[in-house]
Structure formats: structure tokens, C-alpha cells
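Form predicted alone, single chain, as C-alpha cells, below.
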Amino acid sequence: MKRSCFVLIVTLGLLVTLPAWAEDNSVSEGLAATPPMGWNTWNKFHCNVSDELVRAMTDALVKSGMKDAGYQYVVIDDCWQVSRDQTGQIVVDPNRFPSGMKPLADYVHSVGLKFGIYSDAGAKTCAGRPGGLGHEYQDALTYASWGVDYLKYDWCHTTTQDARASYANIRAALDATGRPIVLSICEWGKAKPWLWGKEVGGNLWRTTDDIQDRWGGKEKWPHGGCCSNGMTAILDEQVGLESYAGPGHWNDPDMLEVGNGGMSTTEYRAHFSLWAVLAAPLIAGNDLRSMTSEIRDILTNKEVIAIDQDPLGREGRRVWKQGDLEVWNKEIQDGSRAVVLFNRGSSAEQVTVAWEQIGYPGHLAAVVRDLWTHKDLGKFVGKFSSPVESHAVLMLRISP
């Protein structure tokens, strides 16, 4: 009883004092100046997570060249937690993580990478594990003590909660620890987080329901409710959101499915190109230990990654569409343009980008470079046209 009373007094004390500390958000200033890049357990492994798996993926991320290409964060998604103890402290699965989280975070840091973890704004996570509701400050202090650099915060089991207030609360809790921690708002776009995510200190926010490893379409979940999305369905939902993204605050069309087997190499190249032109977070989710050389080459293409990571921080937008054919354009800091010629159709088609579509005068001469073949295609005036294969892209850098 005495111990319980002591815990209650300490907890009440924290509740009184922490909001005052949280008024200074300088701790999180400057985070995610470019879209975060990393790897997450969920898309491939779901709840089958462990210390052994995360260490192996950390090693593979380095060995594959992904670290050198810019990937930073190793993130454990749902199912690492099993309960809370009598003081409310979150309990790590002792079978899957026998040494706890601190040694694992230390290992990730030891190879020059950053460590991320997952929780939920509701009473439970999406997999039914303990959520963060009512334990925000306690959990934030725990995460900081482990060395967490990135928190993905989901939106399951939230009932009548207000999304904006819930995410402002966890941001304040993270800042109160004194440790800079990237906040990934995983609210699925239901409450339009692009309208308020920046104000509450979110560094990225999901704009849609979950991605699935397939080309297109929107499907209802088998257990009811909406929806899982193919890659192109998610792409369509990004149209019109580009003005809300910028350094430190990014629209997140969900993690990459590149290499998980549901699409062709050509489709994965399109997926990666389009996410790059969207200035989307590039969070891989495949088995890095066994990926083919073709998949590794997609994930480590430094010319495409440079488009995503351009410090100007402009999200690309669709500037032309006719049936299955599209042109996407992203302004680059040096005045050049990243352009994706995209063919959703079932056969090869000619696709043209006119200079006026991308903000250049028609008389301008510009060098066109193919970012997948790493070759300059020549100097062109007014427009560029090329055949694009089915379900493929041509990704270009156009420089005056």
C-alpha cells in the first residue's frame, strides 16, 4: 500500500509539472529536416519480432549499402510489449527481447544508426497490446531512457479521443524528456492530420489507410471496415496535399513494400520513384537479409534518393493526366525538376512532358537525365517525349 501511494504521489507530481516543461518545444526543433529514411518490421514480419531479428536487420542494412545511401532508422513496430507492471511501466516481451530494449538500442546506435519504436494513442495497440493512453509521460521517459530516436504512434482503440489533442499530448511528453525524438503520426488520415500535424509537433503523418503489397485498388478488410490500399490507390490520395509538406513535417503515404513479393521489379521501381517525387518518408519493410540485387539496386539508387531528400523540401505534384498516363513534377533546390512519366496502363505508351507543365518557358533548352539508367539523354527544347512500358515509370532530372 505504501508503495502504491508513493507511485501515485510521484505520478500526480509529474502530471502537475510536466506540462510546464513541455511549453518549450525546442527539443524537437530541426528534426526530420528531410523525409525520414529507415526500415520497419511490420510489412514483412508483423508480430514476429525479436531481438535477434532486429540485430540481423541492422547488420543487413549496413552490409547492403542502405546505410551509406541514407537510411537511418531501425524501427520495431507492434507486438514488442506484453503488459504493464503494477506501477504502470510498460513490459517488454521477455521471450522475444530477453535483454530488454536498452541493449538493443545501444547495438543499433553502435553501427551509426538510430532506433525507433511503436505505440498507440489508444488503450490498446492495433494488435491488442498495451497502448499509451494515460501513460504518455511515463512511456516517453521510458523510451528516452532506452535511447529511442523515433516513435511511431498509431490510432487503434481510441474511441472518442480527439486526434489533435492526443498527438499534441505525446509530443509534449516526448519533449519533456529532453531527448529529440521524431514523432510519426499514424492516424490514417481520418482527421486530416495534414491540417494540424505540424502545429502539434508531428514530423510525419499518415495520409491514408494501410498500404498493401499490390499494384492498385482499394479493398475492404475481411473483418469489416475500410480499407487496404494498393500502391496506386494510395498515390491518388496524395493529390492536393502537397502544400502541407515541408522540412520537419511530411505527408506519409505509408511504408515501402519494395521487395515483399506482391509486385514486379518494374512496379517496385515505379513505387519507389513515385514515393521519392512525393518527398515521402522512405521506410523499407522487406527482408534485407535475402533481397535480390535488383531490389537492393532500387532501394539504394542514390540519384532517386537525392530527389526525395532534396533540402528544398517540396512535395511533388501531378501536373498532367490523361487516362492511364500521368506526369509528376517536383521542384529541386538547384532549380532543376524531378519528373516522373508514369504509365498505369496494360501496354507501352508514349508520354510527353511539356516545359510549361513544370514551370519552365517553352523556348528553354534543358538537359534530360534518366535517374534509373544514370545516363544523360541529351538537350531538349520545349518538351521531352518517350515510350513508357506498362506499369512503369521514366524518372528524369531536367536541368536548364
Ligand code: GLA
Second form
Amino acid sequence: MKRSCFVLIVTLGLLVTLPAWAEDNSVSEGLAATPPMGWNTWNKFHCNVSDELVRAMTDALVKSGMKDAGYQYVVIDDCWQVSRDQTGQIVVDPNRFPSGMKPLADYVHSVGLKFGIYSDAGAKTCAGRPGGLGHEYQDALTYASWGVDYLKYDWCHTTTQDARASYANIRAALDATGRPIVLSICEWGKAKPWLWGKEVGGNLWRTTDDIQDRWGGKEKWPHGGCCSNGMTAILDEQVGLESYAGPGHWNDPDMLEVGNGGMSTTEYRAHFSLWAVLAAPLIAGNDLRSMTSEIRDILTNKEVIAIDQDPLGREGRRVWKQGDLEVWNKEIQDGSRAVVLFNRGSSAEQVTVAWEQIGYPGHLAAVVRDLWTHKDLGKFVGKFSSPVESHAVLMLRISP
Ligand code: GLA
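Same protein, the form predicted together with the named molecule this time rather than the form predicted alone?
Time for the whole complex; same chain goes first.
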């Protein structure tokens, strides 16, 4: 090879690799290829977290069949931390976690699950515990040394911080540890994280304020702040965000309330079906030790979970709405469709999905399968129609 040619190749090679020296994102590449599934302490237990509780839930996740159904991350939300020491090191609550975090993470790993934790981009967490601001690289190293696989990073007490820059900073800190860690951006949709979450290496981002364990409604909190959201209010806020989701980066309409007592079994089935059609992260938040078999059957319905976890990674969308009746559609990798017929009304109604609404020609014959009764309902041409009970769904897989 001529010398000039060799010099050119080396120079081009350097130019191509230069950005990789500046920031190595390869560590977190390939994470969350499908929406993360797991269990988190917050929705049921709030600040009442402990080593004992997390071990018990880890065991229950295995025993209930949820691990086999795909649930993977056991995440401790707010309130595990109490202060920082003189070196700035985060201090774990010694009463609630007497042996520290590493043995707990080891326990979660020993049963084949992954371990997640929570902090905040601001000076304090939402419950007033020490936040991560100014300690990002130090905390990331601590988390990596404990064996953390997933970090939920909240947005309280951030005053004038820039959201995009703050989350890019914690992603860089996590990657610098060399440990692949899923980054869950919990910024509640204020700065439209769907527009930049993927670029800063976020694997999922909350799109709304916190979910509450009730059917619907959006109300100001008693102290005036916005807002307390029922499940269907959260659902409505997902409309229009579909195109921002895909493998490695998901819209997060918040964690599941299934089994927490504020909705009926029928309503929880609707909640779970709609989250699956949204390709939402499926993070359960109920007491797994004492759930009824109906609740367990909802959380472990493998046909519904397969819709959520479909490798194509398309988020479903609402394709038809008239009053209280809706049709939601999600494209599946094998060319089939997952369809939810949804009735928000107070009495049973007939709901129809027409093939044109889901991208099929009208003459097509397709097998319709009910994903809750696990039965094929037959072959239909052009449309499928069925009564849907109040606050219920019919969740279908339609295969040509
Ligand atoms: C915020 C988040 C919740 C939860 C709490 C913890 O409200 O949105 O999901 O993490 O903080 O304090």
C-alpha cells in the first residue's frame, strides 16, 4: 500500500472513532429491547421499604409465576436513603436495610432477577431524601458496585435545571461505570421527554404525572398542584406519542395499579390490556404475597404480555373513538394485529373493529382470538363485532 493511502486510511479511522472517545454509549446499547417488566415498591408501599419487604417480594415474584411470565426488575423506589457522609457518599437507611444494598442486590440476582433503585436529578427526592445533584458520577459508581441494573431518576427539587442536560449527565455517569444500567426518566412529561429521551440514552420516560389507583378523572391536588390522574386520564395523554416509542426507548404511562384495590377486576383487566397495547413498561406495584388468583391471572397472562413484548416494538394507537367506545390497534411482528375494543360507558355496548381501521383490506379473512378467554372466536371477513361490558375490554389478536 502506498504511504499516502495508508495515512489517509488511518486519518479516516481516527475521525470515525473520535466521537466514541468523547462519550462511550456502547455500554448501555441494546438495553430494554422490549418494554421493561418488573415490580416496584412505590404504588403500594410508598416510603415503607425495607430489606425484608424486597426479599419477600422477590420470592413472591418467583413463586407466583411472574418471573416465568417475564417480570425481571425488582425496583426500590424512594426512601431507601437517609443522608450523605462527609465524603458525599449516599447513606442507606441502616434500620430498614441493616445489611446494606449489595447483599440485597446479590439476593435478587441469586434467583435470576435484576435489581433497580431510585434517585432524583435534583437536590432532594420527591419524599425529601438526598437527591443526586452534584453527586452523579459518585452515585453511579456506588450503584454499579452494589450491582444495580436499573435506575429510576425523578425530577423533584430541580429548580432551574435543564431536563435534557440533567438526564444526559446521569446517563454518561452510568455508562462511565462500565455496567449496563437501564435509565428510567421520571420527569412526568413536563419538558416533552419523548422528543429527547432516546438521544440522551433514556430507556423509558414518564409521559404524565403519577397514576392513581382509580378508574378515571384528572383533578388538582388538594394543595392546588396538578394533577391526580385516574387510569383512563393517563391513557388519554398517550394519544399522539406513539411514534416516539421503539426498541430501547419507551413511553412510560406510569406503573401498574393492578391489584391495589381501587378498581374492579374488570377494570384492572382493561388497565393491563391497554398498557400492553401501548407497549408500556409493565412494572407491577401490588403486594405480590397476598394477591388473589384473579389478579395473578391478569398479571401473568402470557398472550397479553406477548403483545406488550412483541419484538417489533410498535406502540399501539387509538384508531376509532365514538363517545365512550374505542378501538385500539397495535401492529405485531408477524403481521397480525392486537386489538382492544374498549367501553368506558356504564352499560354494555356493541363495539366493532373494521379491517380498514387496522390496515387490512376489507376482503381479507382473518382468525380472531380472544386473549383473555384464550379461545379462537372464528374466521371473519372485513370486520369483527361484539358486545363489551361496562368498563371492560375485549382484547383480540387478529391474524390473516
Ligand atoms: C414521584 C414519582 C413517583 C414516585 C415518587 C416517590 O411522584 O413520579 O413515581 O417515584 O415520586 O417519591
